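Taking the form predicted on its own, here's one chain by itself in structure tokens.
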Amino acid sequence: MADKKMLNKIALITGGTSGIGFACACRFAAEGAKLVLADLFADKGAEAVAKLEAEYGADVLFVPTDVTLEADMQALGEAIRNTYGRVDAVIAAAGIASGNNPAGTTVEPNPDPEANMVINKPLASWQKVLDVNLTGVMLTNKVMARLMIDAGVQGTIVNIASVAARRPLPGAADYCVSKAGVEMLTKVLSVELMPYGIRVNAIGPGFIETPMTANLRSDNEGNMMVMAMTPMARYGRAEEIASTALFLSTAESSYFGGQILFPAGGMFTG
């Protein structure tokens, strides 16, 4: 239908099959998207693949990516290249809480809060962190960049940071400086492609209801902290920040570049 908002457009999810990612995924196939979905697993793409073709119809291509892997970038670029010939619109959506627990999976407690501290913090945990936060983005904003402006598309990019890149969160140094540095990559991104007509900006969600999140919302101190964070006393749903995505991908967002949009129940307003 016409008043689809995505009509005819190719969308790259990264992170793609779970959470905020998959979420995406749902409202962008709803509104016309044809869908690239990358991510690690590929029991887990082939899962939602077929749940996107059952309910929306999607033309859907997954890919296994490993978003920190140059390589395995270039090879999701040259799949959509070789599938679809461009991409029109990017959600960089793949990311991890802590670097002792795979991209999209539940974050198990730890028994000693001291240990997530930045004095007792592991170096190779707090560089998967970074390498899946911040250059993952990098690498996912560099190459469809590339793949836009070699097609002559001006399309947009939407980096999926967190509200934790303005509020420091005690025992998460690691994910508050990987999200603060997708912010600061989404401004310079953003002045360095208008001239290509590629439009960059970022989402900063709150406390939101997907997997990473579970432990947290089935633990009551857990809950009673993110309670005392969120003026709207709530979390987040992930398709409160697909909707987000949707707006900063479409022209009702047209004049919109290098800007963070924080869907967080109140918690940052500054």
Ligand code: NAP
Second form
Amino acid sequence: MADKKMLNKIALITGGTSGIGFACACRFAAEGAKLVLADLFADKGAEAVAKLEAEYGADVLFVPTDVTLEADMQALGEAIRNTYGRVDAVIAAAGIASGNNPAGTTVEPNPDPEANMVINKPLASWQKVLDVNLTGVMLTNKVMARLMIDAGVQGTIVNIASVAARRPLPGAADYCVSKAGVEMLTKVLSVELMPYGIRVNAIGPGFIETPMTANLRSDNEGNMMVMAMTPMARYGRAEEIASTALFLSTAESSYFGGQILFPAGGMFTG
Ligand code: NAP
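Given the form predicted on its own above, what does the protein look like in the form predicted in complex with the ligand?
To see the whole picture, the full complex is given below, headed by that same chain.
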């Protein structure tokens, strides 16, 4: 019990019912955290809560939340304030792939590769990706940092970016730009919050086995592209990202601030 790294810590995870967010929830629950999961759909929320309770005996609150809506984020902040009075660790993992990403996403890929290029990209598709992946992270950071400051908590915030923050992926300009924005948001916020003792860092995963990459992984060309970009020549597991999130959410990383770590199978080795 004493060895648990997040014993009685309150952890908020957006996008917490699926993929990387759910893997973080499992790992944090195993380490003794009390969880708040924020995600779009109540049915997926109920399923995630049931699994976490059954497997870890975890204390889990699910709050249906659209991270793009400030009113939802404020309501989430209030729910956490009323239930726990504070938040210690935040993982901003809610995100979507490029609406027209030819690499394949949870959204049906557009069969015409030309349609995904900036010169043809529908404005609505661009705005949707920026709204969820960048503005959603900013709103999560804003509301949760305020809660930490009000409660006098010297907590941690971890934003999930991507290798796409640094790597231009043709056909996914919106996704790449949103993740580059998350990296810079993390740096600015980190400096702003240092006086309060709150540490903000980011993770830039490579290609990970989650529902987001389901189409990509079922496509030969997609797999070849991923293997060519990834020296370890395999997809990452969501648990490998959760380990990085745990590191950045505990005192093990106490001298990290405003950094982005890339668990990405050796990408960016030069
Ligand atoms: P995922 O399994 O699709 O999980 C994303 C979660 O975010 C889903 O539960 C999704 O809900 C939720 N979500 C989407 N829009 C939302 C909104 N407006 N408000 C609240 N929740 C919302 O994908 P994942 O791979 O775990 O992705 C998690 C994060 O990692 C994302 O930021 C992604 O960009 C990043 N990432 C993933 C990879 C990868 O290879 N998988 C690589 C680098 C970075 P629904 O599915 O129910 O709509």
